[in-house]
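Single chain ahead, by itself, as structure tokens, in the form predicted alone.
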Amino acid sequence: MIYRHLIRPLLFRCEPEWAHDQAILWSGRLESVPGLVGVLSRLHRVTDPRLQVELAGLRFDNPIGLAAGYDKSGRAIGAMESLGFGHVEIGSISASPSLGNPKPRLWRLPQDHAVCVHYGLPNEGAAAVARRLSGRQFKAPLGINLVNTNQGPSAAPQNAQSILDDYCISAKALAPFASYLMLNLSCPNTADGRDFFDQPGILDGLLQGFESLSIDVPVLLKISPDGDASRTDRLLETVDRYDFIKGFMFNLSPSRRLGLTTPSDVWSRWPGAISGRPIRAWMDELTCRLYRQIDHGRYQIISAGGIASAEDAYRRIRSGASMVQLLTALIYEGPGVVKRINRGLIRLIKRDGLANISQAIGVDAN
């Protein structure tokens, strides 16, 4: 209530990207205060064996994760972890540093509890992030999201091999610090990131490169939400040959603007992708469709998009997700949202007579 009625109105008077940058800055500084992260963790963490899940051989205390895009360069992992997340995913991170797209590149749509994102993958680069992570340990599993370097709108086009090499350079630098790697194959806000991996042989080339690296952590793929089931079938034909790929999640769409109640004259000139409540039902449907297509003994799904309550998370899990992630909900609901969701999930598990949240995975997709 304090966040919604006092803090959020003040933050929403500030430019969105500035407010986000300040949140990361001060969260990182909190980590330097002795004992503070531990206190925050005790306040926010919900401990219950019914919430524990496994994905790709990793154990998670609860199924709620922080989505990539919030902590782009791993500057506040401990503080984010202390909010009660079962895992934290940082990035997207590229081999070289990137400034991302020109500003402005983040807009709020309060009427829809949504944001429009056109960051273009700004990050400090794999080497800088690796130095920051060196020697650090975290209680929750750490996912690291990798992507090709965005050289900017005026840069010359990259050839295919240089893009594939970019991923491999980042993976070699950051895999030693990751619980899992997420390969961002479909960034909606860069020209190279949208359809590049739909070209014949490109994804196969990337996975061959990763196979040669002998990375010993699970690898998942973040794929485009656009297209029909046949697009996913084609992807699976390639991926099935590589045992180290353990699962998938959907990215945002660069074009989908359905479900917005905010008048179009407010947002029609904004580039970028919509995140938050307007894509919730669509992501439920996509998760359900993907769950029906995959081999459940081989692959698992992490799902994001519109998760802001226990009911949202539970419905997405029942649609086929093993775990869910959130980001926009932090903006609108505040730092207590993870605790509220986890408490609500316990209530829903108890209501349905389940011994563990994993028993709900995919029950509405069959």
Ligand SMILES: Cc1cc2nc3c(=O)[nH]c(=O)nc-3n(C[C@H](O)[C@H](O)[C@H](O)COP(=O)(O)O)c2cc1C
The other form holds:
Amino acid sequence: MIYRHLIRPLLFRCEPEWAHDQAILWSGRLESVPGLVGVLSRLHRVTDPRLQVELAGLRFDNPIGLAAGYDKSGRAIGAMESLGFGHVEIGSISASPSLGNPKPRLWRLPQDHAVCVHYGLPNEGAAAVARRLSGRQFKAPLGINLVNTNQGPSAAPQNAQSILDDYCISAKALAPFASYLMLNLSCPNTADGRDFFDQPGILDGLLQGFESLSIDVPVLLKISPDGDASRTDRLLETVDRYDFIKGFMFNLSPSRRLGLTTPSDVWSRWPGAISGRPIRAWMDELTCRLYRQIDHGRYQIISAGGIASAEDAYRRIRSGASMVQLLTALIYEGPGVVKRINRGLIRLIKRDGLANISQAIGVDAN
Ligand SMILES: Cc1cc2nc3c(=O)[nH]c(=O)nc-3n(C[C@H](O)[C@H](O)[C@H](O)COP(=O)(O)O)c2cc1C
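Since the structure above is the form predicted alone, I would like to see how the form predicted together with this ligand looks, so please show that one next.
The next block holds the full complex; its first chain is the one shown before.
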């Protein structure tokens, strides 16, 4: 209530990227106040064995994670964890630091509880993030999302091998700190992020490179939501050969702008991808479709896109996700959203007579 009626109206008067930067900056500073993260954690954490999930051999206290893009360079992981998330995914992080796309590159669509994002992967680079993570321990599993360096609009085109090497350099630097790696194969906001990995042999080349690194944490792939089921089938043909790939999630779409109630003259000139409520039903459908396509003994799904309530999270899990993530709901609903979702999930688990949330995975997909 306080967030929605007092803090959000103030924040929404500020330029969106500035507000986001301040949120990360101040969250990071809170971590240095002795005992504060512990107090926040006790306030937000919902502890109940019925919420515990397993993914790729890792145990998570609850199925709600922070999606990549909020804490891009891992500057406020402890503070984010203290909001009650079962895991935090930082990134996307690339081998070299990047400034991302020119500003402005983030817009709010309050009427739709959505965001239009065209960041283009600004981050401090793998070496700087590795230095920041060195010696730190976190309570919840930490996902690290990796991507190719966006060298900016005026850079010469990169050859394929240097793109693949970029992922491998970051993986080597950051795997020691990660509970899992998420390879972002589909950034909607960079030219090479859209269909580069559809080209014959490219994904195979990347996965061969990873195999030779002998990384000992599970790896998941963040893939494009565009295209039909045959695109995923082609991807699975390649991925099936690599045991270390444990699952998938969908990224945002660079082109899909359906379901917005905000008039198009507001957003038609903004480049970028839409997150939040307008993509919720579509992501439910895609999660169902992917769940039906994959071998459940081998792969699991993490799903993001418009999750803002317990009902949203439960429906997505019933559609096939083992865990969900959110980002836009943190902007619209505030820091209490994770606790509300986890409490609501317990209510839904009880209502349906389940012993654990995992029993709901995929029940609506078949
Ligand atoms: C501001 C913003 C920045 C994002 N940055 C990244 C990113 O760097 N890497 C990535 O894989 N996904 C990124 N995403 C996508 C999110 O991780 C997530 O998949 C998507 O926003 C859907 O969830 P939501 O509707 O809860 O926001 C970003 C999304 C937003 C809104």
